[in-house]
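We begin with a single chain expressed as structure tokens, specifically the form predicted alone.
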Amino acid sequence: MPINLCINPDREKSVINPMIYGHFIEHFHRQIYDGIYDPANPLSDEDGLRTDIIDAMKKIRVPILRWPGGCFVSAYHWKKAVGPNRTPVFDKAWRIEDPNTFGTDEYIKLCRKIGCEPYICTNAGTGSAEEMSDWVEYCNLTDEGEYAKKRISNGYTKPHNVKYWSIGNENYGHWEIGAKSSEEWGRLVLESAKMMKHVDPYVQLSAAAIADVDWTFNLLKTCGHFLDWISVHQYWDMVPEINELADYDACMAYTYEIDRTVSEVRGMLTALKLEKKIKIAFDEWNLRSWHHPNVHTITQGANKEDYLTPRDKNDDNSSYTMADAVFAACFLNAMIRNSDIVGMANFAPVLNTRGCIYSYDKGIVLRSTYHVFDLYVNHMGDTYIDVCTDKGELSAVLPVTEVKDKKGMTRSVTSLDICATGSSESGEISLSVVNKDADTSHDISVNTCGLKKAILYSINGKDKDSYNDINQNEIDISSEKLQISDDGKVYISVKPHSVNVIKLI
């Protein structure tokens, strides 16, 4: 018997901010140089930006792009990367020289060409509150002060008007340049926020946080009145030192309580009565962490073969399978379900490393996760609506599968991840149905709410380990029209290891 799903479009739960489909790019490996910024490449435009990558980012309607880090930012001094005379620096986070030829103005050009909001993360490691506020001055003031005038002299007469700013990256972590105690952090964020809003009272500010009571409570009590957002990060399959990736089943085990961090931070915001004022920005996330051995360790790699060359393992396209796509869809469903408190999320990164786009000198590869963003931004709606079953809550009837996590422990996870959205403009309804089962299909029926047309969009591969590569395209979006039965329902067999959107028009 199929699972009978009942969509109730009149029960709107929350409005979905499109910034939950945001992205992130950092000065790491081939994300910037030999990535999006490659002036010598014939595929680049007059500003040195790869047009094929920009077109791919436009297709998934990137709403906001976080930059320049990440760990990179905690020793980054933006003033050395603007104007005609750029000063190369040794990046102490990633231990490589950065030529500083891609700086603030180049980043703003990139955002304008994509059509997305810029989101600048500031140096709260070796930087100061004054340096952060000077950056706001450079970007946002019309012509007042030293730095607005420098922007004008650099050829940018109009302000960049950067609305979104983050104070710091992961300054709670021992790996971060300029890590802070919770007391130090609260004080620095307070003074930084004060100065930044004195420059431009319209900026929206975030600050680095973690699902830790001591750290986040102190931050919120000290300067919650200055903040509009609170920033959290999470990677599940941690492989910074040893590039042993979790297999498909272990990746599905990570979907258990995928939104646990959101729940914990929501609780802290609620306890301090800030849940209506401050939203969560999940501004770094991915299934797998980046591989960068012998850098965030006490004993550093002495030779580049020890710490630089291994980063090329991130470029192995066979690593990015249906496991990544299914996990990414489950994450986005979780953000939709939490869209009353989550207003932004940034896939880390958009390009190369673990990105959804891979670039090489002659073109790009769209990895499995790219198609998830394509599916969601172009076919899911802007309002989270209720979906249940004829037997009540989803949790009561969803099938459960047992998988082995990376440590070999058995974990029970629901086989299907389901959520529904509506369109406030067209009245269309979209139902996301993710099947985590590696080998088993599941039958469902969906009421069409009186709408007359049904289309099924699916992402799948010939098997769970399918992947895309240069001259190999095993994963894409397919579509088919569905027959609406006399009882006003559509009946579907949801294929294994698949991401699906049923669109009712």
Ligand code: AHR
Second form
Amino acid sequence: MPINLCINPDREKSVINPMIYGHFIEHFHRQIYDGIYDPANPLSDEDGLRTDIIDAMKKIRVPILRWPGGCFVSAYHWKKAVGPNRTPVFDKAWRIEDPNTFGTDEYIKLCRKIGCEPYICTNAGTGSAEEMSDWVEYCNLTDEGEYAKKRISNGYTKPHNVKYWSIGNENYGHWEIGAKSSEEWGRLVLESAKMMKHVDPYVQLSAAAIADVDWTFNLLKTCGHFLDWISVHQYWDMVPEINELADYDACMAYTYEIDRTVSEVRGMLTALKLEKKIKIAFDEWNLRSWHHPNVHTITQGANKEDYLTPRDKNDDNSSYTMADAVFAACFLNAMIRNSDIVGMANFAPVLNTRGCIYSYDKGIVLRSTYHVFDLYVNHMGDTYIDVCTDKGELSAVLPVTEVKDKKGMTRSVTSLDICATGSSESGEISLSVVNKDADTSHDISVNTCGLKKAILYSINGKDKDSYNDINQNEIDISSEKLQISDDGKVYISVKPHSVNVIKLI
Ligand code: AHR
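What's the form predicted together with alpha-L-arabinofuranose like, now that we've got the form predicted alone?
Below is the entire complex, every chain and molecule, led by the chain shown above.
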């Protein structure tokens, strides 16, 4: 018997901010240098930016790009990376020289070429309120003061108009340069926000937070009146020191309560009556953490084989399989379901490391997660709408599957992850159906709400461990026209380890 899904387009739950499909790029291991910024490569344009990578980012309509870090930013001084004379610095976060040839102006050019909003994360580690607000002056003042005049002298007459700014990055963490106590954090964010808003009252400000009551309650009570966003991060398969990746089933186990962080932060915002004023920016997320041993530790790596060379393990394309795609789709569905309070999410990162795009000297590889973004930004709608079953709420009816997590414990997760969207412009309806099961198909029926055409878009590989690589394309988006039965429904057997969108037109 199929699971009979009933979409109710008249029951609109929330409007989806397209910035939930955002991305992040950091000065870390081939994301910037030898990544997007590769002046010597024939594939790069007059600004040294890789046109093939930009084209791929345009196809997934990157709405916002967070930069320059990440941990990198907590000892970064932006003034050394603007103007004709760039100062190479030793990046104390990642223990490598940064030539500073890619700075604010190059980043803005990149965002303009992609067609996305810039989103600058400031240095709240070793930086100051003044350095942050000087950065806002450089970017947003027309011509008043030292920094706007410096921008003009650097050849940028018009302001860059950077609207989104985040104060700090994970300053709660022992691994972060310039880590802060909760009290220190509240005070620094308060003074920084004040100065940044004095420069440009129209900037939207976020600040680094976690689902921790002490840290976040203090932050919100101290400076919630200045904040428009609150920033949270999460990686599930934590492999910074030892690159032993969770297998498919363990990755599915991570989908259990995938929106737990959102729920906890929502609770804090609500308790402080800020849930209508402040939105959540989930501005770093990925199934797997980045692998970078011996830098987030007390004893640092003694030589480059200890702490630099191992970063190449992030570039193993065979490790980006349908597990990553299925997890990413479950995460994006969770953000859609929470789109009343989540206004931004940034895949960490967009390029190389654990990114959805891998670049090499002659081209790019679109990893499995790239196709999830391609599918969602181009085929899901802008309004979260209700879907249930003929036997009641999804949660009460959906089949569950038992999987073993990374510690070998058995976890029950729903086999299917489902959510529906409508399109305020076209009236189209899109239903995401993600099948987490490694081996089992699930039969469903979907009411077509009186619409006359149904298309099934699917992302899959020949098996759960399929992956894309140079000269290997096992995972892509396929589409097929669905037959609408006399009962006004479509009937589908949802394949194992697959991400699907049924689009009703
Ligand atoms: O592993 C990369 C790091 O993850 C980012 O720089 C930081 O923001 C997060 O801890």
